[in-house]
Amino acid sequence: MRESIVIEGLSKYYNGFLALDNLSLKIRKNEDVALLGPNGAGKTTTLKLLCGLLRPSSGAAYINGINVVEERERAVSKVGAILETPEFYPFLTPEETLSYLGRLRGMRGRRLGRRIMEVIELVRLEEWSKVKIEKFSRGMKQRLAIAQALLHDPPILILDEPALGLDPRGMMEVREIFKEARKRKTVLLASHLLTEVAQVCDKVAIIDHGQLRVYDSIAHLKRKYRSFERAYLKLTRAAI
């Protein structure tokens, strides 16, 4: 299987409003792709369809060759995801939260305990691992969301604004985490942050009004439009 993610003619209506319009995309194994577009372009809808949280109006999506609609649980079992603003039970600690989520994924015993410590250290929450989440800032919750996405060491990451709410240092640390992860994972990352995207991803899919405008390498877009920012503005009908 050369493609980790395949989207074929995916469309989604919300009460007559066309949010996603015949989107097709193929992401090969171990590629890292950014999904870019203005607010309302269809980015979050695309990610929710891929994770089986929405049903498409037409078209299909496949994870490792498995149809997401027909076999949702099997398809998403190898996916780690962050979708929209993460929320957790405020009365639990990060350790308790990750233990609960790990058991839901079939992880047990020492393997689970060891992996919890690894991801907590990875996202720099060691000093907060036994503190109730009700005391956490938005950025700390975002770090915990990254930890839960990586907990079961999935081969595919689907991430909606993973740097949301992080300060500059946190953004830099998250960038390093994903630079390491991309060596052996497929990453589909939705973001508004062009500078961050350019440092983490090699390819970009730009969508606007639910339609794919371009799917290309960032390096090629820089050559064609003289800068990545200029390419984004041109392709999303924005004025320069």
Second form
Amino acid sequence: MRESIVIEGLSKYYNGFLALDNLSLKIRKNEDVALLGPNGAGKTTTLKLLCGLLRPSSGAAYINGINVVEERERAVSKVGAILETPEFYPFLTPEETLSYLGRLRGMRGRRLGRRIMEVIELVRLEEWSKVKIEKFSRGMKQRLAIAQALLHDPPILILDEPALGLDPRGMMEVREIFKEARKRKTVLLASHLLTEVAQVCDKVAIIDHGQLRVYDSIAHLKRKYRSFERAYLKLTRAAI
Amino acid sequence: MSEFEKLKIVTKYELLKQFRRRRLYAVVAVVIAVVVSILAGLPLLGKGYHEFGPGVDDVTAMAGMLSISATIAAIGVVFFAGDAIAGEFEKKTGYILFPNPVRRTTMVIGKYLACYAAIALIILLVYGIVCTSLLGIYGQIPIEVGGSLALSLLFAGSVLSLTFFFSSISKGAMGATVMTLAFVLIIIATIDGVLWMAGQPSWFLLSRAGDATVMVYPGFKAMMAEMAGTYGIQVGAIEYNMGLRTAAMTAYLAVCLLPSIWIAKRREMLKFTRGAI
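Starting from the form predicted alone shown above, please give the structure in the form predicted in complex with the partner chain.
Every component of the complex follows; first up is the chain already shown.
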């Protein structure tokens, strides 16, 4: 299987409003692709469809060749995801939350305990690992969201604005984490931050009003439009 | 990993979540307050534990009165189960939970079992207090306590199913809680009143079916008949068939839980703002 993610003619209506219009994309194994577009372009909708949180109005999506609609549980088993601005159960601690999610993915015992410590250290929440999440700031929750996405060391990462809510240092740290992760993972990252996209991904799918405008390498777009920013502005007809 | 193993994990962590919430302890506090008010209230109001009236068995009458607190506990489940399904969507915790390889059916059943385990523990606590009190006051525990406990556990399951149904169709936890309480305490009570005025049976209503938890005590039934007679109410028409009431509660449990699972499975993680699409 060369393609990790395949999207075929995916469309999604919200009460008559067309949010995603016949989107098709193929992302090969270990590729790093950014979904780039202005607010309301259809980025989050695409990621939610891929994780089975929405049902498509038409079309299909496959993860490692498994149809997400027909076999959601099997399809998402190799995926780590951050969607929207996730919230956690406030009464649990990061350790308990990660233990819960890890067990649901079949991890247990010492391996789970060791991995929980690793990801907590990676996102720098060591001092907060036994504190109830109700005391956490937005940025700390985002760090925990990153930790849960990486917990089971998935080969595919689906990330929706992973640096949202982080301070500048946090944003840099997160970029470093994903730069390291991309070496051996397939990454699909939705963002409207050009700098983030350019630093983490090689390829970009620019979408606007639910339609795919271009799917190409960032290097090629830079050459063609003289800069990545110009390419974005030209292709989306919208402000950054 | 099998879905059964996943169900055990979901139930375990949902139960942990319930034990960390203040709402659970608020329900315990209310129930204990009711028991204490019955036990302390009677002597304070000059009424002894051995003078409920002619033809009334004091022990079972008292057991029935104390068992009312178990019915209150069962209704209290609404306060910590209202957000079981709706909360995942409203508070966005579903964005973390749902992308995991677990069926929604497993998640809903796991949540149900956790909420049920929590309320069952409270009900067991109540009956522990009831038995201790009866033993202390009368030196005996009527055999009907066991039946009342079983019916209370069934009633709690019915109320929980109803709460899950409203939680599955509500946008938010508050809506689910208010709708369930309005249904149980206002709508059903109104229908019950209309049926009573029309001289029609009402055993199939959830609240009436739930009365079985105290009607199981013959002494309590006699006491209620005596009180009703005082107010000129005809109680002869009241259906005391425990089998019918048990069947009604079982029906509520199944009929409300199954649609809530089906609705939760089909529900999408939507955010109705343009910025999020």
